[in-house]
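Given as C-alpha cells, the chain that follows is alone and in the form predicted alone.
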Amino acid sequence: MVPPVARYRFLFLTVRQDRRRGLASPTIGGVPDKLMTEDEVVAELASGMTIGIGGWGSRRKPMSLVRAIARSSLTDLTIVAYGGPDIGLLCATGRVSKVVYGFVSLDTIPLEPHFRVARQTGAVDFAEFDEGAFYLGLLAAAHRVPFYPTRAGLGSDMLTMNPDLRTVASPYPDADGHHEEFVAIPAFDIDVSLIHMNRADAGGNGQFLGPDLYFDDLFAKAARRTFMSCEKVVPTEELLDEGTFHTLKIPRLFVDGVVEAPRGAHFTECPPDYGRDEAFQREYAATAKDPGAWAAFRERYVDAPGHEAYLAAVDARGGSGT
C-alpha cells in the first residue's frame, strides 16, 4: 500500500490548477484524462511555433511524437533542444527553419549526421550555446524570469556566434566598488515541449526510471504546454511499484497530454526498459550521405502511418532495440 504522505506528493495539485491551463479534460476518479494520441498531440501544434524537445543527444527522446511531425505538413518550425535524432529527423524532413541547441550527438556517433548536412548547407537558422548556457535558457523560462546571468560564455565564440547575446552589470559593487560584468542568457521562449517517460498515469503525472532526468521538468515547465509519451501508462497508485517518489518529477500540472507508445523512444535509449538500437542507428547515420538510401528509409520508417506501424516495419528488420 502506497504511504499517504508519499502519495499526495504527487496527488497534491487540484483539478483547480488544471482548469488554470484551459484543461478541459474528462475525470477518473477526480484526475483529469490527458490520454492522446501521437496524432492527436500534432493536432495541437502550428507552423511557425517554437518546440522543445526533452532527452539527451540519442537517449530517452520522444520519438513516437517526433516521427509524428516529420509525416506532416507542418513547416517553419523553431527547435530547442539538447539535440539528437529528433533534430536530425526534423531537419532531413524540411519541417525546421531554425535550431537552439547545446550540442546535436548521436551519443555513438558524436555529430548527428543529418543536422550536419543541414548547418552545412545552411538549410536552418541556429542559436549555438554551451551545454550550461542552455540550462540556464531553460530554468530562466522554467522560472519565469527574463534571463540568467553567468560568467560562462565571457571572452568565447558563443558571444561571437549569436550577437543578439547580451551583457549585464551586477547591481551589487564588489569590495572594491566593481560591477562584475555577466552573459545575460535569455529565458527560451516555448510554445510546445514533447518529452518521454518511463511511466505516467492518465492525469499526466511523469516518472523516469532511468540514470538521468535530462532536465525534461524544465522543459515540461518552461513550455506554455506539454505533452508527453510514456512507455505505459499506469494507476496512479501503482507509480510507487518502480521505483520512489524521487523518481516522480514530471506534475500532471505542467502536463498538457499523455501519450501511452511502447518503445516510443527507438532507436534512443530508454532504460531500464530497453538500450539504444545501435544498429538502426548506424542505418539511420548512413542515409545522411545517400539520398537514396535516403528516401528508402524514410518511405519504411519516418512516414509509417503510426507507431505500430513503425515498430513492426521494426522487427521485421530483426532490430527491436529490446
The other form holds:
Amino acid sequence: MVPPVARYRFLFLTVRQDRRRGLASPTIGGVPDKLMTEDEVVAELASGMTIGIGGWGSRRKPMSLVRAIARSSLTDLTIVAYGGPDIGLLCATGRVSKVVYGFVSLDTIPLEPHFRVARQTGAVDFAEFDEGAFYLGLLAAAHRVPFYPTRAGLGSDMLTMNPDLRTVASPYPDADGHHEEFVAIPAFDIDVSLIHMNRADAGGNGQFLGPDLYFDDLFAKAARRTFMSCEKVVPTEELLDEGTFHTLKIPRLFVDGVVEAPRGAHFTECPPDYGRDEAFQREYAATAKDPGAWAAFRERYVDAPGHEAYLAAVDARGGSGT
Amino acid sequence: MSAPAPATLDEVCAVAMAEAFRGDGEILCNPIGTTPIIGGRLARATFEPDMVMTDAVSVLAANVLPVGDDDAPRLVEAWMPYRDVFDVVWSGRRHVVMGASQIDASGNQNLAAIGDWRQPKAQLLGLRGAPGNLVNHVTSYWVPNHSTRSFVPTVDVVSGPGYDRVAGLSAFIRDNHEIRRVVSNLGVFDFANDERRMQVVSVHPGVTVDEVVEATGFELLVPDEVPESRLPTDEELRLIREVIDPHGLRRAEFR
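We have the form predicted alone; now please give the form predicted together with its partner chain.
Every component of the complex follows; first up is the chain already shown.
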C-alpha cells in the first residue's frame, strides 16, 4: 500500500509531467465554450425569479452581474444570499420584492445601510435565518431533499419571524425514548445563482484563490442554472498555475455561463487579486441617507453602460483604487 | 522592574471577559468584539493555553495575535473557513461571546431589531448565528453600555434564547445551553441560581451595587455580599498593553 501522502505527491507530479508533455493541450477532449457577457446573463433572467448570490457580506460578490441586474427592467426578484452590497444595491434600485438572508453586512460597516432603509420602510418582504440554518437551506436544495433538520431556531424568534417554518420529530428515539423535535429548514428554491471566482476556464470550471470559498459551490449546486463571473478566464491547462487542485471547487457540471469581469467584485474584496475598496464602500454607504447623493451615485456607477464604463468611472474618481 | 500603571476600566473588563473562559480547555474560543477578543486572547496566553482561536478571517492561529493587526504573522494550525465554523458550532466545542443590544433577566438577547420586527424602528444586525449558538454550546455576552435601554424587562426580538425560553425544549438543548457570563461596563453577571435569573457576580472598581441596580431595567438578584471585580495582575497588564492590544483599541468602546 502506498501511504496517502505519497499518493498525493505522485498525483501532483503526474499533473505536472502531463502538462510538460503537452497532454493538457488536448486535441481530444477539452471543455465547452460557455463565455458570455453580463447583459447576456441578464437576458436569461425574468421578473419574479429567485436569484441566489454567492460571496459573503462585502466579500467576492459578483458585482458586475449585480449592477447589470440593477440597471435592467427586472422586478419582483427574490434574492437569497449571505448579503452585502448585492442586496443593498438591488433593494435601492427597486428590483427586489423579497430577500432571504443569513445577514446583510458590509463587514467594516456592520449593517448594510441601503438594506436597513428597505427594512425600516417596509419596502421589501423578508425571511431572516440563523446563519447556520441558512447553510442548511442551501445544502438541502443542492441535495434535492425537501429539508434538513437543525436545532437552530428553537427557543428564538426565528420561528416567530418565519411562520411557515415547520418542526419535525426525529423518527429515532433518543436514549430516554424521546423523539426530539427539530426545525425543518426547507430547501431554497433558487432559479439562478450568480457567483464570482478568481479564475475560470471557458467551460465553467471555477477556481477560488482567496482564504474562503464561502458557500459558492452550494449556490451553484442549489440553483437550476448558475452563471459565474471571474477575474480572468484562463485555458484549462493553466488552472493549476496559481493554486492546487484543492482550489478547483466549482466543476463545470454546475455552471451554465462564464463572464470574464476583471475587478468584477469591486468594491467588495477579492483576494489575492485585490482588497476591498473601503473609500468607495464608504461613499456608497453614505448615499443611503442622502437621496441626492444616491441619485448621483446611481447615475455615475450603477447606470454606467457596462462593466468597462463602470471601471472607467471608478478610476476617474481617484483617491481609492484597488 | 517598576510596577505598571494602575488598571483602567477597559482592562478590568478584558480580564472579566477572560475569566468567562476559565476551565474551557480545548474548545474554539470565539469572542466577537474588541474587548471580548482581548479577553479571549488573554485567557489563552495565561490560564487556558489549550483553547484554539481564529485570526478573524479563515485560519486558526496557534500564536496569540495582536488585535486589529491584519499583517501580524500567524502561526497557522488549521484552515477554518466559515462553513467549518458551523460544524464546530454544531459539535458543541465552542464558547462564543456576542454583543446584546438588549438583554433581559432570563438572558434572552436581541441583536436583530428595535420595535416590531415586521417593520422595525431600527434594523440591527439580525439573528446572525445566535439561534444556533445558544442551543449548541456555551455563550457569554459583552454589553459595553449598561443602561435601562440595554438591560430591559422584555427584549423586542429574541436572537439568542435565554433560560426561560429553553426550559421547555429537549434534554439535549437544556444540557448544551449555558449563558456563562454577562460582562458590562459596570459589572459581571451570571445565572447560577435555581431560578436561572440574572444575578450580580461582581461590580467593577468604583461602581456601586446601587448604580448597577439603577441602570438595570429589571430586578437583578443581588447577593448579600457583592465583591469587586478582580484587578488584572501585573503580567496580565503587560500582556494586554504590550502584546495583545499595543495600540489601545480597547479604549474605543469606553469613550
